[in-house]
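Okay, so here's just one chain, in structure tokens, the form predicted alone.
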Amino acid sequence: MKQPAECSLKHSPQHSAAADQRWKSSSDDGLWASPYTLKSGETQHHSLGHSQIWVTLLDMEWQIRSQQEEQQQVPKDWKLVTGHSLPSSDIPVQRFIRNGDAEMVTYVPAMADRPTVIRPYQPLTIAAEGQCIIYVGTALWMNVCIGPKQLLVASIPLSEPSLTWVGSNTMEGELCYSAQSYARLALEAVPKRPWRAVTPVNIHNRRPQPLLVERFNLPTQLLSIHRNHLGQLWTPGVNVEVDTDVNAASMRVDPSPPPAAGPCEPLGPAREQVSRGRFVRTLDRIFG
């Protein structure tokens, strides 16, 4: 069982109740970084995206129940219902020992803990000295995280992450999670979910020779989570810089996310720190 870590968000004394409603619309629907209260015996359901999760707490204990269901039509929102069911016994369950009077429960947005390589549906040719702006939604883990002082007990992606391998032989190189996008160039095109965060990914291709673009790796462990007056969730920009030099690129994390987004609020941080600076990788680690 993972040891309780304690969530490096907190709630600011600014975010009220009142702050919370801001965002919130409508009593039914979930809310990130807001707590909820639970008496014991009572159960949140959670549907949200692919995803169906159960928190309960009892007069000793925490318990999540989690499962992924494949669904034709994805729902939009974040539906939450709190009462006495439970679902099935065939869905493993997790305990979690319950400390002191802690009845309170929030729920932390997190990015994926480790790179993540985009398959476009439809590669992308950037001409010779070209640039453009692609935007990926990419999938968020929830962060249970338990009593006032917010400690997590359990990390739950809410789609089912595919593994993939990416370097130039078996030993050197790196896993990585796999997932397919529209890769969109206009962002009023983007959908916007509340399971989902929007990441900017500006590529500059300053070679002489076109760049064409069939998968790249998007480094979302590197990435913090924000939440703007909309309610929509997004993360700093990536920028990607391919010179001259054909075996390297560079590739940037900007500190806060793009003025596209409009006003935020910092929700989650990323799982991983970058120090000051750009970064380089290798040209295939970034493009495949």
Given for the second form:
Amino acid sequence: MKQPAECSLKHSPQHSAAADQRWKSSSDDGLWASPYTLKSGETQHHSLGHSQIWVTLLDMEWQIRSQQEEQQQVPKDWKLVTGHSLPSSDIPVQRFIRNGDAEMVTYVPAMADRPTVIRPYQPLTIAAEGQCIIYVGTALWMNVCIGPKQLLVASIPLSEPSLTWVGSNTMEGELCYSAQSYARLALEAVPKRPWRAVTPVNIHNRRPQPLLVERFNLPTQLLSIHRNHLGQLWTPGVNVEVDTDVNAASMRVDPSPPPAAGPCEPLGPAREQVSRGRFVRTLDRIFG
Amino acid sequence: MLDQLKHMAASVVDGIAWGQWFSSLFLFGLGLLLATFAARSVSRFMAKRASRHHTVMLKRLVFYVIVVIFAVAALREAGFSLDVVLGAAGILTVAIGFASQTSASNMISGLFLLVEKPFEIGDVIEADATIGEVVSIDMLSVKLRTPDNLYVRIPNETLIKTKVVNRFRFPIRRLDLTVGIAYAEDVERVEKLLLALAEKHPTCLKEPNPFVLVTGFGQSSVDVQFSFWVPREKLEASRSSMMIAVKKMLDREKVEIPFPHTSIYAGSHSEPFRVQLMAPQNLPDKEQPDVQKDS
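Got the form predicted alone; could you also share the form predicted in complex with its partner chain?
To see the whole picture, the full complex is given below, headed by that same chain.
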């Protein structure tokens, strides 16, 4: 018999309480993977990046509303307000039957469900036999999980993803998300936001020729999400090695976040599991 | 006479080996039952592991193989020699083949369709002036469900002979929209505006790149082709939403979209219509009775 989807985070209540104390900076800040309890009739309003999300508990159902907004100045924090006001009726609502006395809701971050093509604003050249680490921030999805078993009811993108085609021609290839990046090389310069996860991409150019990085394909669906002691979100590092041909580059996903992230706890699993060891060759083309 | 007939009927009934016939019928029925169960099991097993097309093909194969095996066993049980049956079947096949050339042609065409696989169940195809989703590929015909929910049956032979366009073979499609702008407008500016619109549109792919071509100088407009790529399942929604977005953008940017105007020819000398303005007080008041007329 098929089991309902669960957000596979398995924290003990003690751990969550400790996490609350450690990472919750203020009472009106939202927090990932921390169970919230609502009363019937209450609505939680999240302002997170470009998204506005409303989660309402009623006697017999949960209601979820979400809206994407183009803002000039995106707030850096995750604002959470609990009250009894609902947004405009123009915003579509998703309804979910409430089973039993489940009054608990948990928000678990998830990476994109397909690869993401990262385009640096300015192309980057890696010298022959050179190596560099590029820090990339990618937008997350919010998994809304209800009840003590944390059953997944909705997965909401926190920014509207653009699509692109990656392949040798329009016949062979795959659809990927597209994201622009500053391709920062200094970790300190990378903005840490609650709706973005940082991935270190280690590119090793073993060729005798320089490697021009105009875009590269990040397997976001294979990355899990972790949180460090500062509350920042990280994914395991991705290592790319280019030996001869750019199209024949090999890719490897680390099993855990990089040492630069510090001590981390797992928050959300990868959407897809790497089947054959640590080495993956799931992408047709890693570089554009 | 009646006694003789009764005697003959009794001898015929007694002469039939009822036991053999019942056991062969039981075998055939059991075969049908087993074939149905096996086909359903295969279908369930394959549903998550293969495409609908392959699942249906394997389901039918399993069903017919089991039915044929049990049918042969049932015939043997009934006392038929298999050699004779096969010989008769050969002759019958030739006879039926001559008698029903169309059916045979459709069956062979169906085999070619299965082997060549120009489309699968679930694809949207255009064949014989009909567009629709392939619902099933059967022995004699292919069934389509059209967008307005009609059930269309196209013989396999027709699909072999005619041009078939599979709209679902590749994951992305290009949309070409024709936009007409006034001659007075700056075409390069419009090109930039359209490309910026494609950049912001959620279903418009970043790559392959969208592009704008000037395709001709029309009677009242400069015709521009605006092309961009979208995922195949979002084709129609993208077309509509992008056309709305183009119209709104051109209105916002004050770019004129010309349209043909109709002139009314007034007469042989093309004189303008005479227009006479009448003051309101000169008009007869319909509410008041005409006193003079009544008197």
